[in-house]
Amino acid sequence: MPHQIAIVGVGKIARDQHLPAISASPDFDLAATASRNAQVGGVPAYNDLASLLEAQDHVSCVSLCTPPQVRYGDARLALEAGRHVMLEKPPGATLSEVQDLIDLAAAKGLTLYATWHSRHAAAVAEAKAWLADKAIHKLDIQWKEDVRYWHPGQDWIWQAGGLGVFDPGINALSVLTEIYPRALHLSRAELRFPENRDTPVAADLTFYDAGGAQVTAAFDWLHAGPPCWDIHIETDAGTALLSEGGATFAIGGNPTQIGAEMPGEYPSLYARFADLIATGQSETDLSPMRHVADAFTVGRRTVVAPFEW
């Protein structure tokens, strides 16, 4: 029988991605929602997770789509109530609070899944396999988009804990940490903060690779025109480009054939969640979030013009 799952936070990402993925999944049925301002037609709705858990005993899983600043309390509540938990990216506002959830899930014997949807893009696995035996000389990430298009009016992303440009940038870091064949750490960062906001609108990052490769990233949230979600790679065996957020891969300018049609990032996430529950496992890689935390630690702060919607 499908797992009975509840969505917490019926906002843009839930409507655009989570609800369609659950609707198409053979593993989950949407049993209820908890949200202060929105509902899903035909599904029991509650203003908060505590009320939902009290009324819906048959809900076995909770998918948290709320902003990261408020996610920890609901995640802990769900785990304490014996429910499996799936976390939107980033998994929380701080590394320490997510570690607490990891420890609690392990103690309770429950599944905790910290998702990174961009790792499930169609060409990421192919890029990872290609890089595995290459000597990397240079890798440069260009991750640029228009915040007004992708996050219209969402002030939480500009508040402390909302990550600012690292909200999309962490997607790039999730791909980097998936495909790169060895460990990296951040050595330098420049973060540009609008003078009226708590989080950066742009960032330039430099990583240290013990193998000597030059690894850099540029994130920009005021990019005009189509988004740029590209990773340029130079190796001893030639160049490659992982583009469109990981959807396409080209070697030496020649697009590769990815193979069988992929299910999509969010359907793949829910299939993975079902597998983790079935096998009694958790998946909580925090390496993308660790790079973001390091950027705020070592980054040089520059104040730029105010941002207004």
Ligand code: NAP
Second form
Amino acid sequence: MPHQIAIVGVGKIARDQHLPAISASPDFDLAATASRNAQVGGVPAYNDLASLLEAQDHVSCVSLCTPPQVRYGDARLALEAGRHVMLEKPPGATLSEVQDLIDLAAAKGLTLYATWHSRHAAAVAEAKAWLADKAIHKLDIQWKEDVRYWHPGQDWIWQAGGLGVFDPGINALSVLTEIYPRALHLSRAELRFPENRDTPVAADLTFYDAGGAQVTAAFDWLHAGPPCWDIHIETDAGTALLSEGGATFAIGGNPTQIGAEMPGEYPSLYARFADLIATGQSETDLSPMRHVADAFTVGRRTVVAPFEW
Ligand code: NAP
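Shown: the form predicted on its own; wanted: the form predicted together with the ligand:
And the full complex, kicking off with our chain again.
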């Protein structure tokens, strides 16, 4: 029998990705939603998760699609009520609150899944396999998009805890931490904050690699035109480019042939959630979020022009 799942926060990502993925999944049925202002036609709707959990006993899983600043309270509520929990990225506003959820899920014997959707992009696994036996000289991330196009009117991204340009940037870091064969740590960061906002609009990062490679990242949210979500790699065996957010991979300029049979990022996330529940496991890698926290800790702050929509 499919798991009965509830969505919390019926907004952009819920409508764009979660609802279609659940509706195509053999593992889940959408049983209810909790959202202050939005509903899904034909599905029982509640204003908040507490009322949903009280009314819908048969809901066994909760998928949280709200902004990170408000995720913890609902995640704790769901776990305390004995439900498995799936978290959108980033898994919360602070590392400590997510650690608290990890401990609670373990104590309750429930599944907690901190998702990183970009890790499920079509070419990421291939890039990881290719890189595994190479001597890496250089890796450079260019992650640039137009915030006005991709996040229209979303004020939470500019409020403390909303991460600013690290909201897309953490996707790049989730791919980096997945494909890189060694642990890295941040050695320098330059963060540019609009003078009227709490979170940065651009960032340049430099990582330390004990293997000696030069590892850098540039995030920019005022990039006009088509987005650039690329990772350029130089190794002893030549160059490679992981592009389109991890969807395509080229070695020495030659695209590899993959992807056609891949399920897509969100169908793959829900399949993984079902596997984790079936095997009684959790998956909660916080390394992308740790790099972001480190960037806010060591980053030099520059104030730039105000941002208006
Ligand atoms: P969104 O549409 O702005 O927010 C999702 C929904 O959360 C809202 O529609 C709102 O529904 C509810 N909500 C509850 N408390 C809120 C608050 N304090 N402020 C704003 N909304 C609140 O955001 P989103 O783009 O779907 O992103 C949600 C999460 O998914 C983020 O962590 C983001 O990083 C991640 N994500 C987004 C994308 C994307 O392309 N947008 C892609 C991948 C992942 P009600 O008003 O009905 O309660």
